[in-house]
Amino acid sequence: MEAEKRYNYHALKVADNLCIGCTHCMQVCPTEAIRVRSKLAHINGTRCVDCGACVKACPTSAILIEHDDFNHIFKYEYRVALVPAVFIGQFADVYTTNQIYSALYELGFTNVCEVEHSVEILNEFAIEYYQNYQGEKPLISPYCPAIVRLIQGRFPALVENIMQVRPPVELSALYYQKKLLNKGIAPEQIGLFYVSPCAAKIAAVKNPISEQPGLFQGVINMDFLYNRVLRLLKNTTKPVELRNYKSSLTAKGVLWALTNGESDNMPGRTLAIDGIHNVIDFLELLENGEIHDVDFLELRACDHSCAGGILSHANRFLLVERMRKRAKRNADIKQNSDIRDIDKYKEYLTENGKTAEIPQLPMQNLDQDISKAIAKLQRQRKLMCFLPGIDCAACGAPTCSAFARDVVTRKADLSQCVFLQRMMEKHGKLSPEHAFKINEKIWGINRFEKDCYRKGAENENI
């Protein structure tokens, strides 16, 4: 239970003043983590993986993503922006990488580093890990924290297949921290700030997946920073003063965050799967023993991987095109070791490249006691005999199966099913007035009254 409590931080929060209890978020959640109660969506922290599907589905922008106040960076004398390559890809081709970096400096950062600078070193370390691995394959990339959290909770038997290697952002943070410390700068003067393309990575920064202490002093919403930078770049009255910046990100580094970025650079038979529902389908096949002879899996929660992150402003197809163009321009950088300062820290990063063991966090246990869990599962299956099986969500749960699970775990009552209400009324076990009050408890008072001002109604915009 202590482990579950430790990993129960989530970046996704529901704004009660904006939520209308419409069920859009509940119906797209891949882990069935959302319920509607008292006209509001509620997120179950033990099931949520911060994938952000709910954010995209919400019609009122009621699901917010927590991140640090940008002004927090000014608490530190040395302010390092760790930006993903997809951040550079947000900007149209009219803006150069030099201009974007310069704007970041103008906003207040003293140092800027793209997190994929460590990819060349990471790739060598990952291949060595793969070659020395004695367990049953496939090995699974730890790159996407939403997928790691999904495996921890829904597929705990596969946790041991997750590679114990740090993701690029952590290696790059270690590099820049060590670089500044070697210059004699005190640790308390250094602020490392990750610019995150998604909620899952914000949650991972705030609550690291492994037991190692956190490296970062803050995390910044990528969409927020994009808009700040774009305003500076568009300011014609006060143009951004260009810095003398020379890119040292390799083509491999540019493409690493995209689908196939890892799998194309690992040995053996590799597969890259993006989209969390696709990942779940594949992991179910793998868990059931229907997938064979695969050595490495690159699994990403978002379509087109980080290009499709929920904090990405740009159209993901255009973003991928820009990044592929940049990769071609950077094709010869690997040989230019004079501008790859990170290579001097290869031994240090390799020594610190392994993570602690990743724990299992079962999110679907019906009970801690196995015998009680089996009994509850049998009762859940029995309840399904009486439920309509049409997944209408009128009970406040996304599916009939989820509702049955809620009932056996005492988080819901059978009378919340509108179909069973009609049966109870027919047999005189429930009055229409009581049934109506039950539905009001789920959907809110006056929810069933005429309202021409609600979303989609004739007076919506008046």
Second form
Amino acid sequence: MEAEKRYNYHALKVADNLCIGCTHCMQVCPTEAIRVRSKLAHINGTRCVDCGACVKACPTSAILIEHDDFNHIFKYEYRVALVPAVFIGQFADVYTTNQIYSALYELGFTNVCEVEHSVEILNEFAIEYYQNYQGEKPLISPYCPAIVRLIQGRFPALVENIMQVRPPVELSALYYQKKLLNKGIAPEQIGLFYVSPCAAKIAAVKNPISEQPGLFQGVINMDFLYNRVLRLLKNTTKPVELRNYKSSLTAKGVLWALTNGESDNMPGRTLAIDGIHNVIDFLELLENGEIHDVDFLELRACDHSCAGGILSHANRFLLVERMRKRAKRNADIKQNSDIRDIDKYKEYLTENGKTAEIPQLPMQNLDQDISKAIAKLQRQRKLMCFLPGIDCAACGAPTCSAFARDVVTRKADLSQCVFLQRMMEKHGKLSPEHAFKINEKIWGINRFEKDCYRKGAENENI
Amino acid sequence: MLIKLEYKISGGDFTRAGHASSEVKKNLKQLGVDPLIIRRVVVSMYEAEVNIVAHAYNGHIKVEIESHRIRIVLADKGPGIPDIEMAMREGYTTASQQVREMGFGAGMGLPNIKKNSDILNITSIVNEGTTVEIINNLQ
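How about the form predicted together with the partner chain, since we already have the form predicted alone?
Full assembly next; the chain just shown is listed first.
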């Protein structure tokens, strides 16, 4: 129960004033976490893995990703931005890394650290972990928090395959925190702010596996910061004052967040899979015992990994190309070279490299009591005899089977199905007026009336 | 209370192999069965399902789920197993050199089912078929 409570934080929120109560988000959700009731999408916190598929599908941008107020950074004397490499990749080639960093300072940060600085140390730690691992393979990367959450909920038997290794952002944050503390700066003067490319990473920062939350003082959405930085860079009347920033990110660090970024650097037979539906398909096979002799899996929820993050604005194909170019430019930056301060903290980061045990959080059971669950499953299978199987979503659930599950767990009523309504009307068991009221409960009052301001209608956008 | 599931299996259709096991897995997850028990059930059933696809002409699977156990009976029409005791030995295989070079037929099939089941019964008549009964306790 304690674990469940801890994992209840989600970065995705439905904006009631923007949600038009359509079915797009509900239909794409890989864990069937969304239902429509009273003209609004509702996200079930037990099932949601913060993958953000709903954000991409929403036609009215009604699913928001909660972040902290930017001005919050000014509460701290030392304002550290932890920026992922994909952030630099957002900007066209005409802007140099130095310009982008300088703009971040101009916005008010006093220190900037790229998230993947810790990757060289992390990689060594992960390889050592791999070599000492005695359990069943493949080991699964814990890098993508949406995937970790998916496994906890949908593939709980595979939780033990997840490596207990902290993500790069936590290690880089620990490094910067330690560096400032070593200078004699008081802890309360330090503000660590993570710039996140997706919702899942926000949820993971607010609810880390490794410890109680509190390493970071705030999270800023990457698309928000992109706008702020680009505005400064576009301002030709008052150009950004250039600092002399030199990137010390290695090529491995630049590429880490892209597909194959980890798998190319792990021993044994490794595989990289991106896209949450691809990952689900593969985990099904793995769970069935159909996959043999794979040693390491890099699994990422987004297509093209973090380049396809929901807060990544740039076209992901161009972004990947830009990042590969940057990796080539950075090829001669080596670990332990003079410009890499982080490598001096290797011992400290390695000591803190491991996460606590990852709990299972099963999301699919119908009842805690197996006998009751069997009765419910039996009823659910009987209900499927009557439901049309076309997954029209008019009941407010994404599929007929999800609806049947809702009925047996008392979250929905059978009369919400429009097919069953017609049958009940035919047999005189339901009046058309009553059926209409039921539908209004799901889709909203006046929803069935003519509305020329609807998306795609005559007066759209007026 | 008892849940009955049934599946037909066509010999030689490898593209569908594993479908029945996946379906049973989905049901067990909804019942909140311990994930590690589910894993045992699915691994043993998958192995037996693939055996039908690989060796038999056709078969059917009957699954009974009760609160304390799951019983899976896989019956096929096929060549049968001449010596079950031999087939149960790790490393014993009827697969050709060619098949083994492809990474299959290492002689781990039946031993793997045995390892992942609480009770395993195999009966077989040569040139008629094989029936495999797998029982796993759920609690």
